[in-house]
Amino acid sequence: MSEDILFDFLHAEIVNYCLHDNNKENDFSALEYIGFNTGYRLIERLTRDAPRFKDELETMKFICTDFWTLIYKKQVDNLRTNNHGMYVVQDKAFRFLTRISTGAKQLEHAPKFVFFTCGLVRGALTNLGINSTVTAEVQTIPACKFHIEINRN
């Protein structure tokens, strides 16, 4: 429980830090690298012993499942795709945005608090072989919906 508490406080502040410290207050692009760079790293541990997936769709399962909850102590709480390379994970109580009251001065600070997410999703994609872009959305507090879209290049 306690690491629950620190990784939410560290959370909070790499955001402070990236948006507020470095005058940055648009750009997000620090906080998704550092989410990259993480994700890129965490996967590579928990799939060391594991074998080979066997597709796309049993990656992303993996990823909405095992790697999820080892970092949201939860799964996704929904999975769609069209299989055209087009994946929406749905999180309905997304861990950085339930302590965050509701309003639309919330919502719109609410982005913020999911690129982070958004680098760890792309980086544990990269790291099994997937290119991909990842985006996020908010529209009601604390649901988020993350968008990936897999590069087929």
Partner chain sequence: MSRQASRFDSKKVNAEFLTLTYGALVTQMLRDFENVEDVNKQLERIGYNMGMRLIEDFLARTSAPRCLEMRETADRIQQAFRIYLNVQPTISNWSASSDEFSLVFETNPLTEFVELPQDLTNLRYSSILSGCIRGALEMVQLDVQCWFVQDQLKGDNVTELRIKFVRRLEDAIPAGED
The other form holds:
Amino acid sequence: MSEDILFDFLHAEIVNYCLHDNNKENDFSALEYIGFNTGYRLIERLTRDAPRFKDELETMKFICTDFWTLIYKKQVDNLRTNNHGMYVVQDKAFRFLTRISTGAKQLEHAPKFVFFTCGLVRGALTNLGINSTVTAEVQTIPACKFHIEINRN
Amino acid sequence: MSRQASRFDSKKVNAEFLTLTYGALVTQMLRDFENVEDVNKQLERIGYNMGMRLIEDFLARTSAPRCLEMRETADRIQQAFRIYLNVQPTISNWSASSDEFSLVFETNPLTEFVELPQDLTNLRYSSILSGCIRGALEMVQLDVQCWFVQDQLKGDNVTELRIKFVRRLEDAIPAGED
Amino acid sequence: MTIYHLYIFDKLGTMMYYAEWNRTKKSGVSREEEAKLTYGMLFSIKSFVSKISPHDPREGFLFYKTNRYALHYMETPSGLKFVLYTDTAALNVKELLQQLYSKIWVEYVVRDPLWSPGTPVTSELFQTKLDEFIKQSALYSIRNI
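Here we have the form predicted alone; I need the corresponding form predicted in complex with the partner chain.
Next comes the full complex, and the chain you just saw is listed first.
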């Protein structure tokens, strides 16, 4: 728990640094990149002694269940796929939104708190050989849906 | 459901998650600023902001009363490192007047996967720590200076953080009183 | 036992939050004025109490009681001041305030990334959690006379 609070504060400061300090209110690229970089390296450490995943579905399951639980302290509430490379992860109490009020004004700020995670997931998948696009939507705080689209060339 | 989950030591993963995220932030800042000194300042400022919040969690968690002297403060800072970063720095090198001491780290969790390239020798990679201490202590009315004396990233055997008491900040007096 | 109202001030005396439950009488001055007067009074009591104390006042001023109500005071080392008005029968208020600090203030104010330190609290989430916390406490029950 004590490390969690430290991380949450760091995350909040990273958000401020990337968006406000550089006057880039709507440019989430730096935030996404910090997440990407973290995810890429973290997954390397987590999987280096593990057998390779047998296919995309197994990789996705690993990221959306084990990896998610380790980082976000809870299991995702729902994981769905259309079997055509589109995965939707639903978290009804997303870690970085649980201390924020549910109002309309707060909802405007919600995107700030999901982009690091979009990058984190994309980075982890990239390292495991899957090229993807990750987006998130917040309709009601603290719930969040992440859409992971596998880019097949 | 998962054959993998039990393999992971979640405490270790979380520590690495923090370390790597911090590393990614430093990397981003090095892209944003040409001058390394600016990166040091930004990291220090981020630490300062974190310290201002972290102190409240620490006080609530430990029910610690206000410190009456620097030796107590040193013990609390040591305790905070144990709680939040799972490391225990040694308190040493007290000045004769007991207003200045060092925290000596055998290992620094923030730099576990880091090697500084030659051109970044001016980077004070762990500035977040000094900022954090400064921010936290300012909230309990202690104005301190905090700087690195030794740094394992620069080839020293240990990482040494020096903390110097400057002054006790006064409590605010309400308007109309004196 | 019952709880009337609560003030939270920061170390600079800024009113961070005010809430009331079973308060039936207003003071007749504005909320801001009342807060200022309350803070000023506490400041004076605090310095007076520590000045005239026959022992080293480690804990300082904790509460005062009139024949109709009691005022309980908790100050953190960071200068946050929790001021709770209760009836005269209220017990263990110190523990309640300590809990309020760690379980509600730290959780829903300090950890709210949209709150900036030193600014008054407007979070509805905090308001809801505080209200639940107070209403679930043993101290809270409306007294019928």
